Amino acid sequence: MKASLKLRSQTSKSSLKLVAAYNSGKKIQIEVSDKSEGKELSSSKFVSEFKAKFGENLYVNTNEQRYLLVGLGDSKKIETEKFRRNIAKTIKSIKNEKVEVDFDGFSKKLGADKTLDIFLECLYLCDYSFNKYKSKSSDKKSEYLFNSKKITKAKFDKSNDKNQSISSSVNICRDYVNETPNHLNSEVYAASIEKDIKKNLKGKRVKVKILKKSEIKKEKMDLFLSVNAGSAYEPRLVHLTYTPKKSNKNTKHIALVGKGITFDTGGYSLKPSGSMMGMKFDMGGSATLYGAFRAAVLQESKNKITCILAMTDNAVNSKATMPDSIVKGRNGKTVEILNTDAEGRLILADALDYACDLKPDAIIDAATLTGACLVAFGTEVCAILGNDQKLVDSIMKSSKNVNEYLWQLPIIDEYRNHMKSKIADLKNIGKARMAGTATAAAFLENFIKNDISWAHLDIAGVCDSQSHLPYCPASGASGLMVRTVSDYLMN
């Protein structure tokens, strides 16, 4: 999708023109800047039966111009999210064409600076198929040219840049997770993150360290050596860092830890082969915090960031651990290992553990790490965990500055219990059936040391589309949780 600003000398002629139509309860209102075109719309006997309710369109041919008029309702009622929606879907259902936008009229009530945010932030997310493995794709996009009066160059530039920046992020998390196993595993998306940031991360102060299995041993990860233990593959370590060009004592420093399973079989807790369909997405958790990382890092976040991404798959062969085994994590607490499906908090325990010792002011993970949630929010809802109020706070904040759905749950002391084990320090699942988001979550506390403020994302229902949200895919990854990461990161 290109996107650019129609200069005063500049004359085209566009395929289609998008204009804005209100309805103030009496008649309809169509926003043109040029007076003579919104007569001649007017006029036209298509536009008497048009009510221009939100989310009705219509298009109108002229002698001179196609006119897709893009219904808003009430000016006074427009909300942000609902707003987002109509300018996607409007967005969606155009193909292929040489688009102007009419802007002014479309800002009236969220202002010319929101609402050209919206508006770029759209066609970057709605620019999006996963088709490389189809013989055929179309590479044919669509190009709009925004006509305003209220838009300098430097303004459009600058949210053209930063939407940019935060939607390649979003569709690169989209790429990793849609990604198929058997092209996608710990080692090739360990290399295919450092190849990223060598290109498009150039100069932008990232550091890259990559421990290999021989390096996650010596660092006694044995949780996340336990999970790889049934793997054809070395497990992968990725710990990425950023340092702001301003730097000082004062800097806050933020560490992301995110689940990578490649592919989750589920080991000798085998899953039935319907549960098995989709687990290319678990490791949704770290292409996630990948994307939010990339995000700030783009936009030069005055946060020092830290990114470590815990890589294998959860597979199956004779060396694979056998539920019973109790294992010692990197932090010295042993777990006994009761259900090898339960594998995504064994790599994120070791791999927090190795974030604390780094004494970041707060740490994030993200996972797709329970079905519980699921059933508790369905695949619109995301939960947020943790031991700091004030963290949960601010991201639940970030989450409402973008329009997604975060929602709080408790670790309690009920929880906490459920998670130790008679013959071992803890245990890695509670009780069947019980809470099974929260006590997850509370088996992950015991993995936070240096008193640091953590907040855990189960992203379990919404890294799948599945999506009631036009600027998602239909189906497939949705990037879901990058956006509000990223917005923490940067504010």
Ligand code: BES
Given for the second form:
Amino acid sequence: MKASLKLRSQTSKSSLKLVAAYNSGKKIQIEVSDKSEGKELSSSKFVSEFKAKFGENLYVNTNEQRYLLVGLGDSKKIETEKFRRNIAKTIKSIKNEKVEVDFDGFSKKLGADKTLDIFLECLYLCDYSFNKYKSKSSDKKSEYLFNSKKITKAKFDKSNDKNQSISSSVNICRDYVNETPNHLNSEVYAASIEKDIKKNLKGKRVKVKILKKSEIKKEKMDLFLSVNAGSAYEPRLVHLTYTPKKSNKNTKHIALVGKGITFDTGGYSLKPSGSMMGMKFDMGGSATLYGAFRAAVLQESKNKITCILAMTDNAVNSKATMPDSIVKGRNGKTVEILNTDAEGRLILADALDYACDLKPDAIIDAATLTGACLVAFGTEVCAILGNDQKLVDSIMKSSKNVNEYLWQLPIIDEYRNHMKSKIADLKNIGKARMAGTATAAAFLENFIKNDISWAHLDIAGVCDSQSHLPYCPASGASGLMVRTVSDYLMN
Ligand code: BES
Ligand code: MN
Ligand code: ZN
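Could you output the structure for the form predicted together with the named molecule, given that the previous block was the form predicted on its own?
Whole complex next, starting from this chain.
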């Protein structure tokens, strides 16, 4: 997808003009900037049927030009997210056109800057499909030209850069999540992230360290290794460090910790085949946080950011960990592994302890951790839990800034008690079918040391879109929460 600002001298004709249309009661207003075109449009016989209701679009052909009138209803009632969804729906309906956006008419309520951000964000977010395995792919791309008296070239370029940084990172997250387990194993995944950094984050002060199995052993990450025990591939711990240009002792340091299970069979506690389907997306937490990290680095965040991604599959062979095993974690706590399908918390436990040693000001982890999260929130809302209300609140604030749904669940002593074992310090499952998302977080909390602020995102529901959102693909990875976390990293 290409987007640019139309220059005054530019006269090349578009195949389609996008025009905002409002309805503030009785009269409809067609916001076309050229007055003569406006007259012609209003007198067109088709337009009489058109009420310009919110979401109602109409194609009109005059002798000179094809138009798409975008119904926005009452301009006073426009809200950001509804507007974004309407624009995304409109953009998705347009294929293979040279589009001129008669921009200023769209910015009545939200203003030029915000409207441009939304347009560009939607253009790039909608410009995604996972079709690399289709032998015939027919992706028809459009070109967008923005015609505006309110937007300067500098403003356009700034918004374009920002939205490209964010959306390309959302789309990379989607690509990783959609990639299949026979292509994306832990070794390939780690190497591919390193390759993306070399290519797209060159000169951005990102240091890459990748721990292989021998080094993970040296780190005494036996919980992580217990999950990898049944795998044909080595585990990987990807450790990325971004240092901002100007950093001093007041620079905030944020650590991200992502679950990167490239496929979750359940291990010996094998998943039934219906539930195993789709488990390629169990590395979604790591892909989401890498996306957020990448977006923040491209935008030159002022914070120091560490990104730790724990990668392995959860597979079965004769060496796989058996239920009833007791394994000691990196922080010295012992865990009775009663269910090998509760593996995400095991790899996160060691990765969180590793992150704590770096003494960050805050840790955010993300994981497709519990099926219970889907029961509670469906595929629409992401769960957040943590040990510091201020941190949780500021991440919630970021989710509101970008209009993604995030809701908090509690961690209470009762849940903490569910995770205590009779014969070890902890066990890896709580009471069957009870508060699964919160007891998982209560387990993770044991691996946060020195009172470091910590928040946990359970993205099990939102990761795979089955989407109600027009700026997400209709199926497959949604890329949701990349924008929330990257917004947080930019503040
Ligand atoms: N990756 C799954 C969580 C999951 C399940 C995400 C379904 C999305 C859809 C996780 O590793 C898992 O299997 N969790 C178990 C935990 C249980 C054994 C305590 C679960 O949720 O069933
Ligand atoms: Mn599992
Ligand atoms: Zn899992």
